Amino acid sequence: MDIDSGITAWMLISTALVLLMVPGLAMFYGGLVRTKNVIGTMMHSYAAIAIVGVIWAVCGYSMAFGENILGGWFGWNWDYFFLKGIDSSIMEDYRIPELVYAMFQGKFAIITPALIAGAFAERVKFRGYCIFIALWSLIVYNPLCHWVWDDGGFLYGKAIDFAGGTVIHISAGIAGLVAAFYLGARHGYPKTAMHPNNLVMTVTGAGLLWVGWFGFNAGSSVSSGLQTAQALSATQVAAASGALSWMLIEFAVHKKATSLGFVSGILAGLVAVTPAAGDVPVYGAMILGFIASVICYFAILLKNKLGYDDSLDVFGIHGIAGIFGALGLTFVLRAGSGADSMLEQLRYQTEGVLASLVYSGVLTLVLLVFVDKIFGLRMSPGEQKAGIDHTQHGEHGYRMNNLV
């Protein structure tokens, strides 16, 4: 079979741009944690690069797309056990190199555990933070993939989930906020102020997300024709909906627009269009992302209310977006996608609802207490007040005096 090197060169860009997330994603947080803890906050988006990148390679790709074992828990095959089946193998339905699609979907796998991290940065230990994302990318997110995305999985062909809003950012959501209750807050919080060290590494950051994000969604289309360019408007629109969103709210609330509200709105835009991209209108993706904002917007201030350190606001954004995104796309569809009678759509999208809070908030919880006895996770009073730059990785990111 021939390769079509449209499609194929496209789904390089793809991944490199799905890549791109993880140091956008990196300067994110590390923008939004006080100075003595970036350098820490940032290795733990780009240890996942590493980790998850190497157990992909090894194992993850069998269990996400391989034969069902176990009852359909995950799948297994022999030849995709450290890809060495795959090495000239080209898909025929996509007709693109079978490696350029494992690397594809590596990356998604490489950015769920980082999102995690937001929930509770600032306070835990580099090697149990490393033990926990092995382990939740085998346990958690492989078999979640393998349940959504390939043809043997029980919610294949059913939920909608055009590019990961179940898999991906509900699953992460839910994990971060488990962690975050499990763990307990930061030594001084909320007492202590904890501002931002670098707001403008953010709003970086989160530009680099957006145009990752494209990558991310119009690349899930596996494809280089309509349903790509309808992707890639969804994400487009979505996200300067979410944006402008939140500025609205913003200027009627404090009479003046933020940029870290600015950025939030991006991101919950981005996050709401993400299970719909290519089977949304314009109009539906803007609809998303104008009220993901709203929901995000106040889901946060119910955190502050209620006192719970979600630092990075992980589940207030990536789950809460998240999970409107996947159900709300189910009355903005483009015809003739989905099932048919929205009722029934709605019923497929609420089980993959369900199953991603549940099994991921189960399984991070019984993870975090093993990894937690047995490696440790939390750091003490001291190693906090101290920082995780010091205390994790003997550097500083910043060689100034005073800065807290």
The other form holds:
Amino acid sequence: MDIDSGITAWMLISTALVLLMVPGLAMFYGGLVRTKNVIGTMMHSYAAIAIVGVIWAVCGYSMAFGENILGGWFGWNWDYFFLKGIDSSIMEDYRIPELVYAMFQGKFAIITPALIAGAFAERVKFRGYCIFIALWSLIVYNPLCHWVWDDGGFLYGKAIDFAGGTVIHISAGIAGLVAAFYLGARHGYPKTAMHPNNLVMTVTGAGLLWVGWFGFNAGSSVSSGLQTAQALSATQVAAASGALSWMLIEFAVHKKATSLGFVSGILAGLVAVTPAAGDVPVYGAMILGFIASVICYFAILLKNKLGYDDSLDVFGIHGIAGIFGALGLTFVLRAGSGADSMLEQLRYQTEGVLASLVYSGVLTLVLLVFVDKIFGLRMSPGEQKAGIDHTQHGEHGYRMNNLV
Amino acid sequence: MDIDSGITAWMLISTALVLLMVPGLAMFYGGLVRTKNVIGTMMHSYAAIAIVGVIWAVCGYSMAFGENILGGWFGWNWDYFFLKGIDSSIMEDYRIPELVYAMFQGKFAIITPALIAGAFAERVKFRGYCIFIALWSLIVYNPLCHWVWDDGGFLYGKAIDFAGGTVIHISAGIAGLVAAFYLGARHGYPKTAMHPNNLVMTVTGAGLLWVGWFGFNAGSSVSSGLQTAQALSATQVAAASGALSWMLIEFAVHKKATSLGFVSGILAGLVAVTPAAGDVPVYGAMILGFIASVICYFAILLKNKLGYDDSLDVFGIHGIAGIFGALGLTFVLRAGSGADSMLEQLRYQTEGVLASLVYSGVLTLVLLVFVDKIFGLRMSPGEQKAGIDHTQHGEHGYRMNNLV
Amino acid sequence: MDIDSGITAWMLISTALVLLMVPGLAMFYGGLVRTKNVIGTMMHSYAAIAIVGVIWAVCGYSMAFGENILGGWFGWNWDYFFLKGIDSSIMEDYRIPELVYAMFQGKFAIITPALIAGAFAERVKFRGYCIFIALWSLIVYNPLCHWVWDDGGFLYGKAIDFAGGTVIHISAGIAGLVAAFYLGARHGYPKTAMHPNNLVMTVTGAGLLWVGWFGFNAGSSVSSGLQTAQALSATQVAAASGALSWMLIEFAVHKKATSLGFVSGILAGLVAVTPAAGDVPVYGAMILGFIASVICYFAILLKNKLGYDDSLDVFGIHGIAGIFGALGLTFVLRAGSGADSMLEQLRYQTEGVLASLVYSGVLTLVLLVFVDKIFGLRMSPGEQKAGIDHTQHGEHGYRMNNLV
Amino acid sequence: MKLITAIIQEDKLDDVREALIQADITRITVSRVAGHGRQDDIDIYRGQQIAPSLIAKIEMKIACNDEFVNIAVDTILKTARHGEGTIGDGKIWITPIEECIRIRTGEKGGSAI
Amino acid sequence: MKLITAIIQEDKLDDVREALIQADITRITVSRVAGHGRQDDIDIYRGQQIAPSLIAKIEMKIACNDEFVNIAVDTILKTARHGEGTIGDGKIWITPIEECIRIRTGEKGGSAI
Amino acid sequence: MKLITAIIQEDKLDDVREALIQADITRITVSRVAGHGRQDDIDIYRGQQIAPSLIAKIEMKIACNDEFVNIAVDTILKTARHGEGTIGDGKIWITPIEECIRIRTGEKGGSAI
Ligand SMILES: Nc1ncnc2c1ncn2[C@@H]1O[C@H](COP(=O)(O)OP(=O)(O)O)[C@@H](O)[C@H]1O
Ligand SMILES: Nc1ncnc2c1ncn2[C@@H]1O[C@H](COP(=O)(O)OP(=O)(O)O)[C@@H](O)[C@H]1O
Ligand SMILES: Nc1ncnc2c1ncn2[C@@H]1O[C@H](COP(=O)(O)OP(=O)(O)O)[C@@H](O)[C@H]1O
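Same protein, the form predicted in complex with another copy of the chain this time rather than the form predicted on its own?
Full complex below, order starting with the chain above.
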């Protein structure tokens, strides 16, 4: 079959929209840290786009979508090496040039390690971080992606993971949790009050993330038709209801609704609906979004009790809402989607979640130890006091009001 | 007929573009208020996306596009309730999944109450605001939308309102005016100088609004063809000529062209061309944009004389340019568009404008009184001094340079 | 042939994406100057959108894509005047409404003069600037565009310039260089340290530029198929490898990787791949991006030695990477693209580069002298000390932390 | 000549400034500071209440001739208080000035104030 | 009564503040300043190293009764130093206060500190 | 020892700082303040001219030994003036310092300046 210009157009723009999530995430995270770390935190997102962006084109696509090797640990296909062999191939079933698909998938590979960075914000060295995400992308992300989305993968076709609940949010969430434990808390945490330096930017970034998520979820249909529309609607409604839910909780608890709570609710809703987007009706998405915020809210309260320092709540939001979404979607699937019985589907979903949790959790720990020992990852208290921006980048984020 | 993947792609992306207007508007308005109110002002835009976003999916689409009930006051269709019945319907005439259409229209419902907020910036309680926009969306927006855009609506097919001049800008503009009068001025206005806290953000936000407006206007063609291109061109040219016009006026009057004037001109041009976009040729759009800025400029000077506090000039720009655009388009219509005689068309346009002004104006007043008395809307002078951010949200927008 | 809705959708959205580059560029440049000039610098980008936006619709499209007049200096077609004659024409070969094409091309005309502004940031009068870019657009850009992209142009079909290396980046780069020399350095340069006021905004702006560049390059295929996908992939990969390359250089030289270096690398990669995007395979784009950063890095070091004040390195990045990309693409062309022999192609490329350098360089100088003498362009040292924002616009960019 | 330094709450700046002008004390210099004292000021961050270690305050400096000191102090005391006085309302201290010069004219002493 | 003014490095603010509180000096006022002295602080801008003409510092003001001056000064000296003392660690100066008033209560003198 | 406090216009900071360094006064502390005096500073907001109630200024503090006071003051007077002196050029005041300590070394008195 020929290329379909409409589908191609939507996949091209979806790729651009997912790219928009990188500045979106950089703004979101960057606004939440202290002034002295704003550039460093944004660079965590941006570095991913360069490092993983190159890795993906070189060998990532091959590892994720090549034929099984090493017993299916990951894939390989020399045609995909440097994307050389697909320069002009057309995907018959999707009716798009394969390069678009490779680029769209590449954005997912980029965004995932960038998400993790929130868990160890304000305390890692930039060089170590760069090496860590390069390795993480190769060893954790690419295999996971292969298992779930390549038709040779052992989880393929069982667990429903429309746009990356297990592959992306759960794997990033647990990696964040492990990193938060391994690296320990920021100097001064939790005694010192650490205020967001620029909530205005965080709120703006959340808006861009929402926009980008349309590409993320609706693009995952790899079409431009009914399911695309369904995925977009589910995304929109889940985000709205997640935000509403968090706002109502805060009204109830504090009599004030914070903007940070609001945008956290947006994220919780978006994450929860990600694995489900193309397979749940609108009211299902609404329910997922609503409950996700409730669960995340209390998960974060619990974290504050437990006292570990998942600085920007990567596990608290991406991990928790990701797990909830992956399991919860079972109960609100569109009639006809998924396995015959709900129970069977739930088992598949649980398998997917566990695979991601265990694989990503264990390998992340190994990588952290490796990188920290060999290259150095954790910043010293003195460096932390001076800030990432100055010590790692030789810059200052803002000088708009300074005399210096 | 089947789904057309190209049209669907454009409608999906138009939906995303209109969503981009929410952070755009939040930045635009947020930059214009004083520092202590920046988060609260941005939350006015964001809250709409959650509250109206949910309402629209639950019953808004049904009220707007269902069959006439209560003598055509609004519509209703149980199939549209929670969008359940349209989960997989295709719109034959547009060749897109109905869900996309519902989502695209939903963005309009979201943006309209968010616009109003600029008129009573810096002085309303967040809880009251949330209730107000929920009711306003239900009682004002949905019926108006039904009248003009549903084929059962009594204004349908007469007044030309391509992308929402009457439904959106005029109704929001007059609502803002009424609110500004009902709520009274901000504490200290006009004696105290109230400087924009972040014009840089306002200018950036205006840029995003322009981009989003392409989805807003060109998406309103619900196609991806000639009229779409015409609407996009009209939008582009009107915005440019609006900005140019305002800039020239300021050069003439002050010998300096301000950035706020420039972006106000962009908005004036965009608003004026909104009802006309698909039905006027490029030079017509250029004229509309150019004159809109002139009129708005003097309308705002007049406001300063009259002394009421439409804080961010919602009526001065959206109301005035909206009315001008709705009436003015009559004179620059593409040959063959509209009614047989110009006079007849002008009568239709006037009807549309008046319907919107009267209906929105009166109902807004009722809602304001209701919400203010029952839930409380106006902030006390003490709260206003302390700022919305602290009193309503328990947050501070920026701490980038603070010691606290 | 009929309109293809998919291609039209992609061209519409490409137009919107290129528009997004205007706020992107405004943020990028705006963040790099000193606080007192932030609004003025952003307005340099925004003014282009109004001024050139109007000029393009009036006569720019006609000059660029009309039939040869004055011996082919530029084109003219009365049908294109005010775009009146193409209100409903369809381009048979591209299968899109001609208006979309006109608007897409118009964005290029807008962005080009906006690029130049970086070279004389912080020291020109706004009125003079407006007149300068209006004339530059008419006399430099439109003819150049005609030569390279109109089938009557004398460079058409020889030099490969997929998305505007010669027409846009080289012509803007050399114009910037000439302006930097003609206008002289900023008051206090290089003795006074001039720190970027808001690197956070610069980094964010670079993200938007990357997103917009997808429209810029992939849109230049004027299709939605294989070549579009190829162009998008090349763009993505070149940007990533450009950023990576600059980061590695800085790690090697300073042991610190700056965010400004990173985003400069993004730009270098994007600029270098622009003329090549649709005609080089992924690995070719990767090589171009990688080398472009190396060359630009050392070009800027050289500039610092030479001591002229190309404030934001317009020549150092757009000029240098543009020239490198235009010539370098010869060596990495996809098999079958370009002339029979590499040498012949290199000659064509060199011709294109030289034509752009000479024509733009000379005419820019003429225009600068003219505008400076008649209307005044350079700000006095006193005005420079007080800042563009206050003297030219009567505004202040930020007051978020001020008491005033 | 004395230098009066007053640390006041942010929201009282306008009131104090205007009252001083009424009392014919039109020349003042103001800056942003942050203080630690007995006051609290709670923000909410994802469900947690966090109190900053320092609270934003305004510092006001008035150089004045000796006969104006009492008027200035009284004016500030009256207008900077929240209600009957709230924790965090701030402090005033007075230090001696030995010489004062107007840059524009070079005038010195009391007339330069 | 004396006014102690200390110019310290940014990263020492928390330490000094906490040490003062330990020493029972709980009321302080802090602000951002920039200083020129002997210290350097290099940023990188597109391959160039640039040194700002002024370096960010923190100014701390403590109004205290005479008997507390030594404790306050010693505490600052001990905690504001980097290691054995690094260029740029800053300076303390002490000026006399003639009167001090608590705005909340109107109290004057030593008890208002 | 004296403390010289100068309130000057924003655009004169660089000039004054450099002139002081020329005059061998290399240690200064600078901060942003806002002042109310006789000066106006107009912005335009949608066709309206608005004057802020406070105008941005720079405060410069120099602790110096008595013999340097005149040089410092003269240098500031000369460089901080716009032309023959413009409204808003600012003010200098001088207050006594009782003690001065360098944090890095603990040195006291005149040599610590
Ligand atoms: N002794 C002092 N030295 C310096 N600043 C002080 C002193 N006492 C009070 N302040 C300033 O005044 C502010 C208000 O003081 P606080 O103790 O909170 O209120 P109150 O004096 O009404 O009890 C503090 O935040 C601090 O900035
Ligand atoms: N005489 C002075 N007057 C005003 N500020 C001073 C003076 N001496 C030092 N400072 C402030 O203290 C800071 C540190 O001084 P510096 O000379 O760099 O270190 P050190 O005193 O340890 O040699 C300076 O940046 C300046 O802000
Ligand atoms: N008596 C004073 N107390 C405090 N600050 C003063 C005093 N006099 C002048 N200033 C500061 O100096 C600035 C300039 O004063 P202004 O009256 O405008 O100019 P001039 O002194 O040249 O007439 C004011 O904005 C204010 O910040």
